[in-house]
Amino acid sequence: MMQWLRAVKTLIWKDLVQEWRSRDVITAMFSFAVLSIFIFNYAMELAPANRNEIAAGIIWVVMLFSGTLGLNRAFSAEQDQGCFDGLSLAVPDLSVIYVAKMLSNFLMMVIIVILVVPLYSVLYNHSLFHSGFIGVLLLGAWGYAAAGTLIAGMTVQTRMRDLLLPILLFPVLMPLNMAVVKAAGGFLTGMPYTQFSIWLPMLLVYDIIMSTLGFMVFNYVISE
């Protein structure tokens, strides 16, 4: 076990100094993300009264499509260079790499967050800073990084990987967008808990049901 947990730390640290040195998904991830926003700012002229009912909605979307951007690079560095069968052999178990790139994915939408929430507070002059939908993102981010990893890993070997992956993620995604941008919404516009109740659990069951399936399952799909 603790052979395991040492080489899902190396990985992840691997991961993260890889992307501190080159700084090339965040830098895209971010851009992306700050161009949507401004796009939806600058196109959505909305009454303050109304901005509470859309932010959900916008965050969620900016996060999701930023975040494809990162899940397109989460194998493709160790395939295009060629060692990522090296990679599939110095671990003890396939599971290793699933759980390392998942979290390492989950990492990068976090950032996200912190980059995107205040960014939106501006440019809207509407905070955003509710612990409530801060927590609800998070959910998200992690049920998105758990089945992103999983498609990421299967299309990471075909040749149309970058068009593969948003066709495949999307439609297991729904349950999860939903949940989200109910849940997240409930937070802002201050509706009374229990009209919204019934999403915090669903996305929390997604969560882990995600994550299970991908762990379960991973060693599969990469052998095969």
The other form holds:
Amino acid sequence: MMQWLRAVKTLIWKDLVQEWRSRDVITAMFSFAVLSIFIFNYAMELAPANRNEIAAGIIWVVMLFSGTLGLNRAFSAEQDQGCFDGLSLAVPDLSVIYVAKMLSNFLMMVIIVILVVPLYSVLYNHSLFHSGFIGVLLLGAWGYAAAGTLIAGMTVQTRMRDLLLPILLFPVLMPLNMAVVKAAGGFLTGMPYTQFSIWLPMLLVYDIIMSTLGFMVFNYVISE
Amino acid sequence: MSSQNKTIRTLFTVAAVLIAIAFAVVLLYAPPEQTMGLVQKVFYFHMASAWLGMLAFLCAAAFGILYLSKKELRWDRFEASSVEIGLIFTLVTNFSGMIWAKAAWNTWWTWDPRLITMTIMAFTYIAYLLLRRGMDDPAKRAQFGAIYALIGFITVPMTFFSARYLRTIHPILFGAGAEKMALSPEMVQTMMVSLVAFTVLFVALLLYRERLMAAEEQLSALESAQEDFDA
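Given the form predicted on its own above, what does the protein look like in the form predicted together with its partner chain?
To see the whole picture, the full complex is given below, headed by that same chain.
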């Protein structure tokens, strides 16, 4: 168990150091997120009156789309350099690879939340700092990373690679998307909790199902 | 092989007879609905194809688990066949629903949770077929297909329960929440005939498609052997 945890920690550290040296992916994700917010601004009339209702949806869509950029790169180093074989020999158990990758993808999403939420608050002069709202985004990021890591591990080994990831990922995220947007919007508009109480448990259940499923089947993604 | 042929042929004959009976029962036996009139009759096939679609996706997930534990390509073929059949019948559900919606709701489409979840479920299994097409190695393709059939199945209960737990205008006829609308005994009997007919059709199609896939695999194995021989 200790060995397993140490292996997970080492792999996350490896991903973070690798990302820190170039900062390619996080820069691309953040720029894409900012650009998306600007596109939303002129594509939709973000009048102050209906900002609260739309803000949750916009922030989540921005996270979703910039997240696919990160997921597409998550396994590319391993795939291109033939590192999968090395990794699977080095770790005590194949589940380590899934857990580490999933957590580092989750961290990337958290960084995007940390960057985008204050930026949106400043740009629209409208504070999004609501603990319920942030909590829902983090739970959403968890489910997103859990499903995304599993699917990105498969698509990177197919012929179409980047093209296939959103096509495979977005339909499977449907319950998560609904739950996040409704729950986050509920918290942000100050709706009474009973009106959206169905969504928070659904979010949790989705997170648990996807993490468990990923943990259980990921060894079939990398082994022959 | 020949006994398998016989089974498939018998099943198709039974399915054809049952579907003919279902048509007759729907048209002649089932009473017209009070307010909607004749267009309600599309319901018997709408419901049956929705059932068949979800049953097929459930089978696909089960075959996926079987493949992952047994590693026999036979289960992979059954899984892919189930998905193909389920996808077609999900689309039939969507289109028959649209015909009914135009008459009952006066619109072909509305942004209702049931309709959205159903359509996204169809897109999940379109993605499944795309994933398979993007892979050349049969073992890897089977492995990834099984995994995605498992993950994708999450959209099926979501579709099933969407009309029950979310605010929807889609009718609910069975179980909790069914108090608003009710079927007469003749209608329930008609629906049962249609459900049985479609289920038999599913089994027949599944066996037939699996056999076709097995033949395709044999053919491509023979072709590559021939190429090796020529070279």
